[in-house]
Amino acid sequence: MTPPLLHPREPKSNATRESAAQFEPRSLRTYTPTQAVIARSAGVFHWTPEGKRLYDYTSGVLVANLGHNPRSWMKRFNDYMGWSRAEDHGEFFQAMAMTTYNAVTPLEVEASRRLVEVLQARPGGTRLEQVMWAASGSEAIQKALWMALARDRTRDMILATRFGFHGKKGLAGAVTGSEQDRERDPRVRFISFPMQECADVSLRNQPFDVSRYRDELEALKQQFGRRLGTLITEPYLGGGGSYHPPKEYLHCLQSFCRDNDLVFILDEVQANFGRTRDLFAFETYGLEPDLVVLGKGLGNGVPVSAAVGRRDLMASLDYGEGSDTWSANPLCCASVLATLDEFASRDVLAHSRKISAKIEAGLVRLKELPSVVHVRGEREGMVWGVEMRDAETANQTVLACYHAGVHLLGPLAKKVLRISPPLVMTEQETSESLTLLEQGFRQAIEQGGHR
């Protein structure tokens, strides 16, 4: 049994950590130096069993974009599920079923219709005609790839941008990372991503030459010809270290797909619902994907995802080829409808853009510290990567920020700290949390002996 990570003056949390180590394998969660125990959450905060309050700078991994347990969202969710008006039925309540496998519910159809309407109303969303539901991001990626491959089974080669993250299962895992990570599906080839050109926010709006990437794509075309059928990318590299590329790069990929009749898949699982300034990342980058994959913020805490795209691609799979137990279940559909209602009823994005400037200014100030190398993010977006000097410093900083009152996850790509608070953080909460964050960064330097 792996010894748990324990902290002084946290008896209740330590008891929970010890129980987790006894009954759960360490592989169940990613490594985070704090292994925080969260007893309850509200808005932008978590609380430990000891009552310690933490600013959540992760949004539950870019999930709780509207904050944790927002009152209006919860009311809408309860209403859609029928719980607020449930009728007695003996020992049971008569309300919406929580699972309706292989059946159709009005709630599911309404969620599909509303999601398509919202997507098609955004610039670049005209190709997004039908919804393939799933329960996790990697499952939705898998289904998107299945559809693309089934369109023409002689075109079995998939191009993926190097160092992206699309999941750990099946094809989603095969298009994740790079050639060196593990034994690969022979149908997958990786293409370069401009990491050097997006190493820091100071490099925004610099001239960008796509010729190198166009030549690389043309070389693959010469090698594989009509076998090339699909290209998948993220709008920005999330798990790869938060690299936000110039728009010209993504346009180059899309143009290659259009010129050569490849299916262009945009993985927005991390980026959707406001993280890159607009409601969807394809708007921010001026793209028009054939399939867009949504998740995380789509359900604001309820596990749901979807691949949305062209009707002809959806039709390439027959009965049962895209089904599973939890796809389009009422719980998920109710959460999607509640999320869509919240963004429709108030201007969440205008507020998030305002606090984005304040957060980014605070993060850029951290570059004065010897431990911080780069800060990366999209202008007016709500996700950044703070690249630290090395992995040890990054982990020390996560721990110090926890003790200062800010919850961060373990480093991405070994030394990049992701900053992704809820979009609804107030200006006062923004100022206070940035002060605590800086305290944590400085404490890590002092504890590490680097002054």
Ligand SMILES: Cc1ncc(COP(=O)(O)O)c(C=O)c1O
The other form holds:
Amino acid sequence: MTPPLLHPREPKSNATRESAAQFEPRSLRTYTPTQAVIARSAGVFHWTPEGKRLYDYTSGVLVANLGHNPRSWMKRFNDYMGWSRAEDHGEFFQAMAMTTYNAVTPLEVEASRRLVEVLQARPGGTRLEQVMWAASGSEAIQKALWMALARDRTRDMILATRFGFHGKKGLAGAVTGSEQDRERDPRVRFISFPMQECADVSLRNQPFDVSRYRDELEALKQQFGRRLGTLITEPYLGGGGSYHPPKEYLHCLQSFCRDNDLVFILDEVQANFGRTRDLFAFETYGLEPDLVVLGKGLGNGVPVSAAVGRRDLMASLDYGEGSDTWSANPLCCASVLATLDEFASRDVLAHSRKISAKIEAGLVRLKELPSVVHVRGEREGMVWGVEMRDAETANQTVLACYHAGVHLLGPLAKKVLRISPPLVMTEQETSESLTLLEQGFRQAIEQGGHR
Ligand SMILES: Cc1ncc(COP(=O)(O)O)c(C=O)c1O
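Instead of the form predicted alone shown above, give the structure for the form predicted in complex with the ligand, please.
Following is the full complex, with the preceding chain placed first.
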């Protein structure tokens, strides 16, 4: 058994950490030096069992975009499930079932229809005609790729952006990372992503030359010809270290797909529901995907995901080929409807754009510290990466921020700290949390004995 990471003066949290180490494998979690134990949450806050309050700068992992347990979202969710008006039926409640495999519910159809309507109403959403539900991001990616491959079995090659993250399972794992990883799927080829060109916010307005990327795509076309059938990319590299590309790069990929009849899949599992300043990243980047993959913020905490796209691609799979126990279950659909209602009924995005500027200014100020190398992120969005000098400094900073009162994820790509608070953080919470964050960064430097 791996000994648990314990922290002084946290008796209750430590007991929970010890139980977790006894009954769960460590592989269940990605590494973080905090091993924060969360007992309850509200809005932008978590509380530990000791009552220590933490600003949640992660939103789960970009999931709780509307904050934790938002009152009006919860009420809508409850109403859609019929719990708030449930009649007694002996020992049971008469309400929406929590599972309805191999049946159709009005709730599910309503969620599909509303999601398509919302997507099609956005610029670039015209191809998004039907919804293939799933329960996790990687499952929806897998289903999107299944559909693209099934369109024409002779076009079996998939292009994926190098160092992208699409999940760990199955085909989603196969298109993640790079050719350096073990056991590559021979159908997948990786294409370069302009990481250097977007290594820091200060490079945002630099001119960008797509020719290198276009040449790379043309070379692959020479090599594989019509076997190239699908291209998948994230709008920005999320798990790969928060690299937010110039629009021209993504346009270059999309044009290649159009010119050569490749299915263009945009993985918005992380970006959707407001992280890139608009509701969807395809709007922000001016794209028109054949399939868009949604997840995380879609259910604001309920595990639900979806691949949404062209009807003809959806039709390439037959009965049962995209089905599983949880897809389109009522709990998921109720959560999606509640999320869509919330974004429709108040201008969450106008608010988040306002606080975005403040957060970005606060993060850019951190570059004065010797531990911080780069800051990257979405202009007017709610997702950044702070690249630290090295992995050790990054981990020390995560721990120091925890002690200062800010919850961060363990570093991405070894040394990049993800900043992704809920979109609903107030101005006052923004100011206070930035002060605490800076305290954490400074404490890590003092403790580490750096200059
Ligand atoms: C862009 C992107 N795609 C796919 C996934 C996989 O989602 P899940 O962990 O729900 O399988 C993630 C998860 O972080 C992601 O960021």
